[in-house]
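Okay, so here's just one chain, in structure tokens, the form predicted on its own.
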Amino acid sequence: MNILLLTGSPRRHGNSNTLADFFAKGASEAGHTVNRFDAAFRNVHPCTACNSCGMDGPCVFADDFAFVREHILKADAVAFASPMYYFGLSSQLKAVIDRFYAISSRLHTPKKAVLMLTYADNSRREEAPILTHYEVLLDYLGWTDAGRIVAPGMWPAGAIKHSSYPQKAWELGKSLG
């Protein structure tokens, strides 16, 4: 299975790094091959609404949105790691998001997703846009889901390493197929 793992953390190690790590471990060491894109690292520029991809066509920016166009069209799953930020996904991963655009007529194709999602607070409540918007995302898609880790209580960085989530990751990855 072809794998596309996009992050959004501006963390290299942050919390939800830290579980994009595990689940990439247990999905290669299951066979997979795992491309990852960390997009707080990445030159990506948001969407202009230009239209002038045509929903299927190149974009007007020249950018490193090119490695997920090529590795997404192939991909068998798409895993989403990010953290939390005032109740909505990293803006560094919301931008690559928004870049589906350019090729939304060609990602409308049976995949599984994945979502690794970290925040600071222990509030349900907080997490349902986030949770929304992956659902509604998916559905427009076409796209299943394959599983979910909801990390609430990550406040400071490092402390999913004292946590079960990683060892969730790991799991996920290993046994998604």
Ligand SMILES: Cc1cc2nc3c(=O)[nH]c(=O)nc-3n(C[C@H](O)[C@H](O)[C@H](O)COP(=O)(O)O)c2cc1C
The other form holds:
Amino acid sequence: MNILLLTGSPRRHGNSNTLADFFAKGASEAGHTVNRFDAAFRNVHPCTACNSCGMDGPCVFADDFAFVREHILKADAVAFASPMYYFGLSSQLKAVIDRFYAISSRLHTPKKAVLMLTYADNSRREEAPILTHYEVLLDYLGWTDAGRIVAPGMWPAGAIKHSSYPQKAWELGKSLG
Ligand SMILES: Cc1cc2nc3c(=O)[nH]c(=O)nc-3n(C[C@H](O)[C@H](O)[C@H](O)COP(=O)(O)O)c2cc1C
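Mind sharing the form predicted together with this ligand? What's above is the form predicted on its own.
What follows is the whole complex; the chain from before opens it.
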């Protein structure tokens, strides 16, 4: 499988990036190809709704989204890894998702999806907006959920290393097929 891994944290060795690392390791060990895009370290301009793309065409911004555009169209699976920022995905990752707009018509093809989410609190209610966003996005695109790892109680970068979540992320990557 070709897997596109999209991360959203500016903490290079933070909690969600640790999950992404383990997920990628498991997936690679299973023989999959993982193309990773760390949105917080790349240049992706937010969509400005100019509609020049018409939801299926070139974007007016020539930036690092070109990598996503190239790899998402041939991806069998797309994995999202993000911290919770004010009850949503990080804006770095959201900017990437908004830019799906320019290729929207070509994204409605069957793909698997994975969500990896970390946050500091311990509250199902706080998770709900992101989980609903993920589910509705998948419904819209016709993608299938292949697994979610939601890790509450993770505040400092590295907190997740003392939990079983990295192992779960590795297993999820390994189990994709
Ligand atoms: C700007 C910002 C907003 C945050 N918002 C929330 C929040 O709404 N709820 C929560 O539980 N934690 C929140 N946190 C904490 C992070 O979600 C938590 O530390 C997460 O594990 C960070 O993941 P990372 O290490 O991958 O960046 C926030 C942190 C930052 C910096």
